[in-house]
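Here you get one chain, nothing else, as structure tokens; it is the form predicted alone.
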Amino acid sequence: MNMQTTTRLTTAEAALVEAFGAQVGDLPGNGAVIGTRDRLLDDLKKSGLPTRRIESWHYTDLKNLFREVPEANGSAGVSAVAPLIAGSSVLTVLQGEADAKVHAEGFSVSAYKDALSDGSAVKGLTALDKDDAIGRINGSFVRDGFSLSVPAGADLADPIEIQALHAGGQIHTRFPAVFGAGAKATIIERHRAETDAAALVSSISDIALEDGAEVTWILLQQQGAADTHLGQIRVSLGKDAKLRLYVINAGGKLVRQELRIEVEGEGADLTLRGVNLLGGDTHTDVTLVLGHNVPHTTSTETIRNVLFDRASGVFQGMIKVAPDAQKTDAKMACNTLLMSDDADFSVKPELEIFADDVICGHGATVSDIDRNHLFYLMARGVPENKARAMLVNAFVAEIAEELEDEKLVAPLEELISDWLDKHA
């Protein structure tokens, strides 16, 4: 590296750069996954991370909000939790560290780090596009994770839950998952905090629905108030798939979840749904890239955001109809309660449509509780606080309950319920 090229990094970038250098010997990988962790770290410093004048990135400029890279903390010590439902499949990485020794019924499952040092994940390590920071930073660093596998025809009567755990440090993960044709199962993917030591956490999923698969992926994200979570999932869906998506981001102070699916076979049918918990000054951004590639799909996407203190939010979404994607039908809705009068939420929906017989829609609101609601309850003798908390617990708990499943609604609605509780 040259001193031309290290004064142009921020403090954030430089040490980013220098993890690597400090990290680089003891990364699981083989000739292949080393070559292509340099070339992702190359590029990073190259271009830089991204700023609001990339239009994707413009609500939030990771050059100046990611300011500093918390030391490496692999020691320390933390212990699985309680499943969010049981009965659950649990599968632990703490500390950025998978448990190989798990008991896995009707599905495979394997230490992600494996696939690194024998080369078989390099196909995965890429950056989508030329703005794809995430996929930089976590094909540069990732440790380790689980890689998935659900058998053809197999119903899994239990959920499957990751819990990715830590105290503070560097924790990159990864999580390939692929649903054979007809596969049925529940996967709940947890990030969560267990102390307030800053942490740089980077964690990619990749889902593969085959045909005719039918799954429901929540994603908790509960980092804690010192914390950057830099998410993505990035999902494929074959002919008459089904995917419900769930993601409740409730933690953090520098949050972006990026959501790229591509929707391959005809028949297929996404259900996303978004909760996003704000609080404190975290500023939290959700971006969906969607595409519809083949005719006869559809697709709704909701996602409710409730804002105190002075967090700020963002929530982007592009949906993509190709040429041939004749009938396709994608519905998109952001509702946004802002508690607050130091909170802001940005809304940036999107439709970019090459064919001609499609049905696409989008909308979004921001707004405060409804005064005749609120009235409505007090005149019934409801304290006023306990009114609005009503209200918005009732605004969010909403998306939960389309799970019509009570064994997974019941802890969302908890979840939910507690997070408010200490917020309001």
Given for the second form:
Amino acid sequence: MNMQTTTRLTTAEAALVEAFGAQVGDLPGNGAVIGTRDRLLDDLKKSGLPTRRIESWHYTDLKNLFREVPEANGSAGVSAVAPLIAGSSVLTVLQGEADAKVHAEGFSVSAYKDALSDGSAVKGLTALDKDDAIGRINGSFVRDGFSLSVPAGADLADPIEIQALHAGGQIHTRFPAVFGAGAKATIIERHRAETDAAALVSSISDIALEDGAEVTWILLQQQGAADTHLGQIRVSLGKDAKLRLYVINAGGKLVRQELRIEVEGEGADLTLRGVNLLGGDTHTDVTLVLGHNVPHTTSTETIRNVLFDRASGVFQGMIKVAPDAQKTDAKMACNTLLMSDDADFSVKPELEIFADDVICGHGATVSDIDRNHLFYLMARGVPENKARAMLVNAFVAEIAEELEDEKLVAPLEELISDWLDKHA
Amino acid sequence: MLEIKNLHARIAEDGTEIIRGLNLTVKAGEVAAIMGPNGSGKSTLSYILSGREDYEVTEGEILLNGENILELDPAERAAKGVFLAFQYPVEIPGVATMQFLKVAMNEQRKARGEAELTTPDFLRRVKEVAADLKINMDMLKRPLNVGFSGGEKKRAEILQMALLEPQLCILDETDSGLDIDALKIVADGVNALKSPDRATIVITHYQRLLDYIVPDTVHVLYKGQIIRTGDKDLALELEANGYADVIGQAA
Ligand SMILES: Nc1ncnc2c1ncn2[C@@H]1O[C@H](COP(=O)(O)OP(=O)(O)OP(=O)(O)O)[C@@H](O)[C@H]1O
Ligand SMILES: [Mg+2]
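Now show the form predicted in complex with the partner chain, given that the preceding structure was the form predicted alone.
Once more the chain from above appears, this time first in line as the rest of the complex follows.
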């Protein structure tokens, strides 16, 4: 029997459809882009927001958790802030719109809106698979961002800071970045709420490292207590490319940060480090899908989580090793410090290995503060609350220290200790 | 300075009694050596003095300058001048040694109502003491005790002791793991801290350390009690004959 079913949309789903209808007239894009947007939204409408029945969303039932779409326009008047690292080239995106006055030295940059308008963005506007809700939402609504290109052989002395600031509203941004062969650069991607007004943020960064490029990319998510942040980082690594990817979540009410990484060139190396500082009534999801697709590639993934209050979090780490990707060496670890009985963190490691000569491992720990450490500090006169704070801080600061470059380590450590001071 | 009266203590977790009616008095200015076979309760005693929660005092009292300190937590005891140089100092990754030293010194000062050290004063102090103990400042740039060799850890303990200027110093097998030269340096460090208003408890198995840090009194701890007290000659006697005689006489 054939039955016509009309899926009922949730309030949030209906609001997204309605928002699209209202915005599509002035969303940037040529015919092809608008066609793609329509299709992505249509797919979203048909499948709805993902629920826990979809495996990759099992721990983050977006349909249930994401209830309300804020008004499209937040408040105006947000202005750029000082970069995390002095001397950085700052690329500002305010309320989702790129600030065209950009001073770029040693690299080229243009507003992503231009790529939408001339249609060159269309091939990137895809969902990665049928469950890619973030790809669909972002592809439908994205307005602006920056397209970055660091030429082959360039060695940028100063970091580039992408500064995406908002004061509530619907913010959909995109940051494609190509690093030419042998290029060396450090990028800080900073998402930050400047007010308490609720925001829905979606943001995708497409990072391509060509052969031998060496990049440090640091994502800092500091959204507000009422914000939903749906992030995705898409990475491809060429031959001998080296990427250090730091993902630091220190804000937001509902956060999903997806990392879709394809290691495509022999000799490539990925260092993924994650820090999740979670407090209040929040939910944060970091989902990694990492493909080691060719022989002789390496990666390490370390995720450190600290949870207070009633915060919940999840790390899903899937490593796929292709059939001919011999000599892959991948090590994943996820360590959690639970500072409250009402907080919880789930870890779901998955290894899909189709090659036989590989080293792949994963480990997860959940712990309280080490009592031996606490006693040692206290026995030297450090009061208990201060000693605890030092140890929590140490647990995550270790990750920052791995960057070694003091210019990067110091501001990250400061960000971490500021957050802990406010929440502990 | 320190009076321990009829102390009974057990492991909090399983109730096993380790300290069984221990009496010990250490006067200001005195160096007291505690010796005793493995497992007799020496480290346990040092932990109980510094307030470790794993042990429960069921009877008796510990008086520091006449004040019962049993209700104080380890940090409060440290501020009152108790210092334990650990038998096995722990490595604490992520905690910078210098930052830790500064926090510890200043927290103790704050607790005693003294002014905090300025950074230049702090650095000057650390450099001075480190030089005396032949500790390389580069070592102190690492996280606390992380990757320090056995001997370096012991030296770092004495460095902390010198910086914190405690009233009651407890050294738990500080000589183990030290080479001959380091033993001398560490002993000199301890001796330099000797003063009429400071008491020192040296826990050791070997006369070698007591050749450098000459004790005023020597106490034998066995099965949670002090079974014999004497002067420095007692240590020599133990070195020559072992514990059998002393234990036999006490039984
Ligand atoms: N937290 C604990 N849990 C279980 N057993 C303990 C604990 N602390 C002490 N003990 C036991 O109590 C006894 C005394 O231990 P302690 O470490 O005090 O001995 P010690 O005299 O310092 O020995 P050593 O000379 O080997 O250092 C030992 O049998 C030890 O196993
Ligand atoms: Mg011992």
